[in-house]
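Starting off, we have a lone chain in the form predicted alone, written out as structure tokens.
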Amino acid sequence: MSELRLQRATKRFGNLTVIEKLDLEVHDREFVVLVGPSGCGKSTLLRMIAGLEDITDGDLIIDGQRMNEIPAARRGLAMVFQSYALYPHMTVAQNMSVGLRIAGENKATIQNKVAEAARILQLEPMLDRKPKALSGGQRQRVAIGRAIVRNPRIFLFDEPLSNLDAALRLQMRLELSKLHDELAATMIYVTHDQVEAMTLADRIVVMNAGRIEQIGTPEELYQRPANLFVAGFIGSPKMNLVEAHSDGNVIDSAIGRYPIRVAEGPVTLGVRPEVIRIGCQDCSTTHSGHVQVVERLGANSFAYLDVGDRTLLTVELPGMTSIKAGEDLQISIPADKVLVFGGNGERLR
């Protein structure tokens, strides 16, 4: 397969600047989701990378080659939309081999291509199905199907699943992880959903009006996110965060006092709803909160408690709790397990 870099790439729409100076890089059978809000620009920057989009400014450069000019088709890149966009008069194995028939390439070349990515989607029982036969699950198995046949250098996909219902989008991105370890192929994936990005990621790249805001595997922008926007945006349900003050050596706060050494001045804490300890005796800080609202799950519960200051906590509980909305809770969060971000956004500890 193939690497990719971008180099302080920029795109403009007239006076509109909607990508800026955006440098990437993407390595040889990785696995690279763009993520981030309505409007941050991610799906811009993948029709950038496909030829859909010209460059206004800076380089794309494909296996050591600047791509800038080369024509969408020569790139050697195959994109998967949100839409399937299958012919309905076609049978399945049709719509795969649309590309290749268009291509010029021989029959015997078409069938064994069609084969093996049928056999790779499980898709060999449907081939002379047509669109109107299919699930919405099915059809999208097609349209990636019509982009492996192409054996490209690097797939990309643009929201390939939110047509999709809940069910069938966990059986897809099941499926998408499958292909990628099977075909050890490169991947550029962009979603608005922060689950699907964690789920698929090798790296997450978190972009926000046009800007990367940070870069890192799951686990990295989980448990050490870089400022917050990327705190807030990442994880399900999101990290609480909590205005605080700092007189340099003690972080005052609505969850408690913390002996946390950062620069005078205010703050904003971070915690993540399944580090807060429900009735710790041994703790040094614990702190009242009122139930509002609870969500039980099956396997787990959030609580969501009022701890005054117009602040609501969200606080993870296992399996389906018996506690109820308008008792009041004693909770205590570790001290290390708190994360201080400056008045500018950016993590200090």
Partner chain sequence: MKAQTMRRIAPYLFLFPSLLLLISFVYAPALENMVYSLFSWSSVRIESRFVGLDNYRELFASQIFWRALVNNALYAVISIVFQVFFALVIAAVLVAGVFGPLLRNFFRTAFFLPSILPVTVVGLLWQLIYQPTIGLIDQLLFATGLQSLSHVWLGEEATVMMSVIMVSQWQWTGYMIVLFMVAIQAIPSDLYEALRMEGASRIQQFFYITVPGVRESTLILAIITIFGAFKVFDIIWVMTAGGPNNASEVLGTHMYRSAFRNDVSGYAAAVATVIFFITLAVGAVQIRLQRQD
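Switch from the form predicted alone to the form predicted in complex with its partner chain and give that structure.
This part shows the chain on its own.
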């Protein structure tokens, strides 16, 4: 059992408040991803959990025990750093076993644990090498191996894949997913990359400026973002956000009139690129746009449509589309797929 709770956790550096009264629960065996733009306080939050930063205010509770004053080493956590933080003069095996050696474990135990971690991570042929002689992906694995041998209650990851190239990142993402299942471990993972968050997480915590914007499963965040920030952050390409006006009964916008009843005033409509249809299917909401750019990715394509009123709409199309820039296109948007955000950015519908 490993559960973690943060209650009104606050972190200040001098006068600068980086984390403000933050509440978070992480359940046993859960893979929780903290995601948000650079500088929003993700690393700071993770370091507060790890014990590398003091908690200015509020409580950190792990398995029912308040941890604020417990030193990092005795919280039962292991952290994988963005830089890997491998000890350059130690071999792979020594890197993985240093914590156990410090703890005074006996040689046989250490050897078994290192061998086990090396097997899981396919590092067996490299145990005697120094980090300098490893590729980026291999170093990454050693850093993870170092965490595994400690058999921690919770794994902490701070942007572990951001120093890898795209292909390797994808591979390591899959391996991390597998590892989570294989170890049945609780993991807290920090990234600024929403694709990593969507693919890895049981639950995603979207952070912005030291606060939590929304917590939910990837599907919840994608389908029902709580506000404009989450709507714009989750999903690639971004959700289309269109300025509109509600008169109380009908919303009027550059992409049509929708009989959606929300309070009168300015609103923002949110439409995912893949819900937009080409042609006249539900012709009450048909609209036309001028194709400015087409990107063909192979399995799908994206067209960027000027629908007037200085609004550019991203539309997802199947396959290698034959639609070309310069064409005019009829589109329709099913009213039940349109999200509505109020003047304060909160989702109304």
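What you are looking at is a predicted structure, and each value in this text was computed from that prediction instead of being measured. We call the rigid core whatever largest set of C-alpha positions still superposes within 1.5 Å between the two forms. Numbering follows the first chain given and starts at 1.
Q: Would you say P218 moves between the two forms, meaning its CA shifts by 2 Å or more once the core is fitted?
A: No: P218 shifts by under 2 Å between the two forms.
Q: After a core superposition, would you say H192 shifts its C-alpha by at least 2 Å between the two forms?
A: No; H192 is a residue whose C-alpha shifts by less than 2 Å between the two forms when the cores are overlaid.
Q: Using a rigid core alignment, state whether the CA of P152 is displaced by 2 Å or more between the two forms.
A: Stays below the 2 Å threshold, so no.
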